[in-house]
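Take a look at this single chain, the form predicted alone, given in structure tokens.
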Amino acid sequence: MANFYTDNPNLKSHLQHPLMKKIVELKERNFADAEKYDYAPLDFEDAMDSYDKVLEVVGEICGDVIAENAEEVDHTGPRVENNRVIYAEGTKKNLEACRKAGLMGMSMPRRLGGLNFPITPYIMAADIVSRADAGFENLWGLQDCAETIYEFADEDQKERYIKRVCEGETMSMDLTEPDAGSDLQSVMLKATQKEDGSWVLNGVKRFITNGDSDIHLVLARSEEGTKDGRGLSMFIYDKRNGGVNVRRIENKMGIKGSPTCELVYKDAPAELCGSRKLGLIKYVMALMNGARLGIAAQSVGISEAAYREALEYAKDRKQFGKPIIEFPAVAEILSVMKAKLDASRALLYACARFVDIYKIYDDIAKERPLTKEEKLEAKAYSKLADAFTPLAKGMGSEFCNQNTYDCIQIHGGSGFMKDYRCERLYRDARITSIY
């Protein structure tokens, strides 16, 4: 039975960095959930042993389940009937798997349901997934959507729709649309005020990352007249209520599994999440951070997936009566790639780790007043995360694009050819340096 974390020891020094004994401490609140819940921690050795303990259920689902079902995923991907979309089977058994292990809302708050991970140990997770399948981690990693809810919705939504998240029903974030793309000013789904208060919706979305899921966070032009950014806000559409259909799936190049697809909303009843007129200033700003995050983990993944098929081949493959890795020209590529592989996942835990402290301390503040010391450290790694986030995504992604490439070159004219996974790995990795 293959297991993606205990395979990894990598993975477990990132786990064990000793900025982690603050982070738990934080996060724990002293420990205070040990009263209410029996799987909560008592001490930092028990959260650690738990982080260790779950992660190594997601390395074993995704080494024995996900990463199966991975090829025949590629190969049939999702489709839509009466506008609905359609997982492949290989997916509704990942989901299925995902569910039964309670792999779902892991960073959100137990009272909600979830598993109260900080944010470092739950990308770990992310970076195993995407090892596994990079497609599937567009959908499973979809619950970074819950953080938004939980920091900006209102008490009653947090427990209406996280709980749902935790349960396992997926989310999306339906951002773009066909004349606003990465120039979000410009979206012009409209959402209209109806007399009794209520919301609801009406235009297009595309390029929607699983955009049949359960439950939606939608940007959307709340103030009629207005054009830019000031004008838009975010709203909850929760599919139970109608009113949006899949009007089709994107034929794309990679990560196949996760269904891209083009949405009209037709009188789609809606919820306001936070305030209005914030949505892209404050709100989507919040969520494009997390999802750079997430990117930047699924970058790692894949390059990891790179570095094991190339090392694998390169040991295997004979040439001249000798293994290829016995060639230098080879033997450097090699080494490079574990390079870039290790300096990438360095930088995206460096950047983990900031943002769990800078988030936490926002988290503790709605509880109770910061310290003086304590707002100066918030500060201090807000800023940190804020340089770290795009350099973690911008370099691994770059680098996750060039060990595909080389793993494709050191299997020489066999990865060209689909019965290596090689050349999955490498349209997989395009995309990940464009969203």
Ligand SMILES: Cc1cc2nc3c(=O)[nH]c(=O)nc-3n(C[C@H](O)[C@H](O)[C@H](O)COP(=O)(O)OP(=O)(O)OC[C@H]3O[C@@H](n4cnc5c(N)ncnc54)[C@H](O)[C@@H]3O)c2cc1C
Contents of the next structure:
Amino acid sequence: MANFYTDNPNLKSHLQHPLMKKIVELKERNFADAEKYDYAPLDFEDAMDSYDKVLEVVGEICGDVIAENAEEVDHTGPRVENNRVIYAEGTKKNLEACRKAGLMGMSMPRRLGGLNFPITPYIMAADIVSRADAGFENLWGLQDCAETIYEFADEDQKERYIKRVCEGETMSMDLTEPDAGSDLQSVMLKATQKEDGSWVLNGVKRFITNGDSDIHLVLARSEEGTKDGRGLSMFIYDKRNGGVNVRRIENKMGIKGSPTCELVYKDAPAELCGSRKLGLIKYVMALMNGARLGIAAQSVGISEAAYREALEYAKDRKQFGKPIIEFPAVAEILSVMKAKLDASRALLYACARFVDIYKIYDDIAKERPLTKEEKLEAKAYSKLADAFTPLAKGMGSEFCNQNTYDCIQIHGGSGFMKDYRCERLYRDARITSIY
Ligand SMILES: Cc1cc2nc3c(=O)[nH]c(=O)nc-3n(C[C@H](O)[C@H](O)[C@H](O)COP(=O)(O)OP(=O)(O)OC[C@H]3O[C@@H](n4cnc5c(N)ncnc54)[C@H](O)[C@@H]3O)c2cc1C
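In place of the form predicted alone, the structure of the form predicted together with the named molecule is requested.
Zooming out: every chain and molecule, the one shown earlier first.
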């Protein structure tokens, strides 16, 4: 009965950072929801207690279900049948456990079915899930896309799509194409507006995580004759309407439980999200900043798993008559691993708190004008989030690669064998510094 939250006191100390008081009070708008929802917090302590309880549930599911299934999922992986993705059995069980525990759409407002969690405790859940299985984090973590719908879609779209995510439907972000990877300005998937005003999508996307999801956010070229980012808009595609097939899934090195799909769009009906031409320059930039924070959390979770595996092995394995942890060279590797883990986690939560404050102010600004002080504060935190997001993602992913490398080193020859978890962690880590 492992609990990946309660067995890690570092998490609670990050959650109890002094800035959380401000974050919670802003997020809860003076706890107004308490009058409407019996599960809404009454005050700051009550809100913190509810994050703690939910994270305990996350920790339990991760320790008892997701981590237990990780090996089977890594071996079996998903498959494609009749152009649809079939998840590995363990992945289905993981998703069911998360749905039952209400862990989908966690950061969405209560009126749309969410838990109204700030980003900080939500990102902590992502850190914990990634320690259990980084591949599953990709599927579960794509609930992030609901943030983009919440920020930029109209009220009707929010009602129709976010509620479904909170009930457990999955999402994907369909950006990359064979000729448009880092250079998303080159996206060519074509969006055509019909006479009745509706849109259809035609073309190919590749490397799409969970590409057979229920609800897709799609970057497509809506302005005929354009070649750069200003001709791109963002669309919502609903799988219930049909029109998108999975041509294949990639045979990958790591995160094998997470299906990476090539998608073919054939007259796929879709809805414009937000305004035309702002797809890349505004909405995808916001979407990617959320994804970067998610990958930073994924990196920290993998680092945590690698450090724990290495520590246990070093205490257990004896050479020259004593546990190898007693050799200074091994102890030094472990202490550097721990320093990298702690540093990347500190960056992650510093960043999450900055994101929380400026995003909550952005949301409040839709309800009432911000005061001058609030505007200044929102701007300052937005600048901090801009500086910290690439740091948390960049450093976190590099450190996680280094920590899984060192974890194998500490295991010696055994680390090179498929029998130990460190081998999977090493493969799973590699993608974090690429995507
Ligand atoms: C497992 C997996 C899951 C993914 N999931 C998704 C998803 O869900 N949705 C989605 O849309 N995409 C997804 N991707 C795509 C991913 O985001 C791209 O692979 C990534 O953006 C890089 O694009 P590329 O692979 O085409 O590499 P390229 O753009 O061809 O880059 C090749 C190399 O050149 C470097 N490079 C390129 N341009 C520059 C430059 N200007 N300056 C310096 N270096 C440069 C890159 O850093 C890289 O090292 C996924 C990819 C993988 C492998």
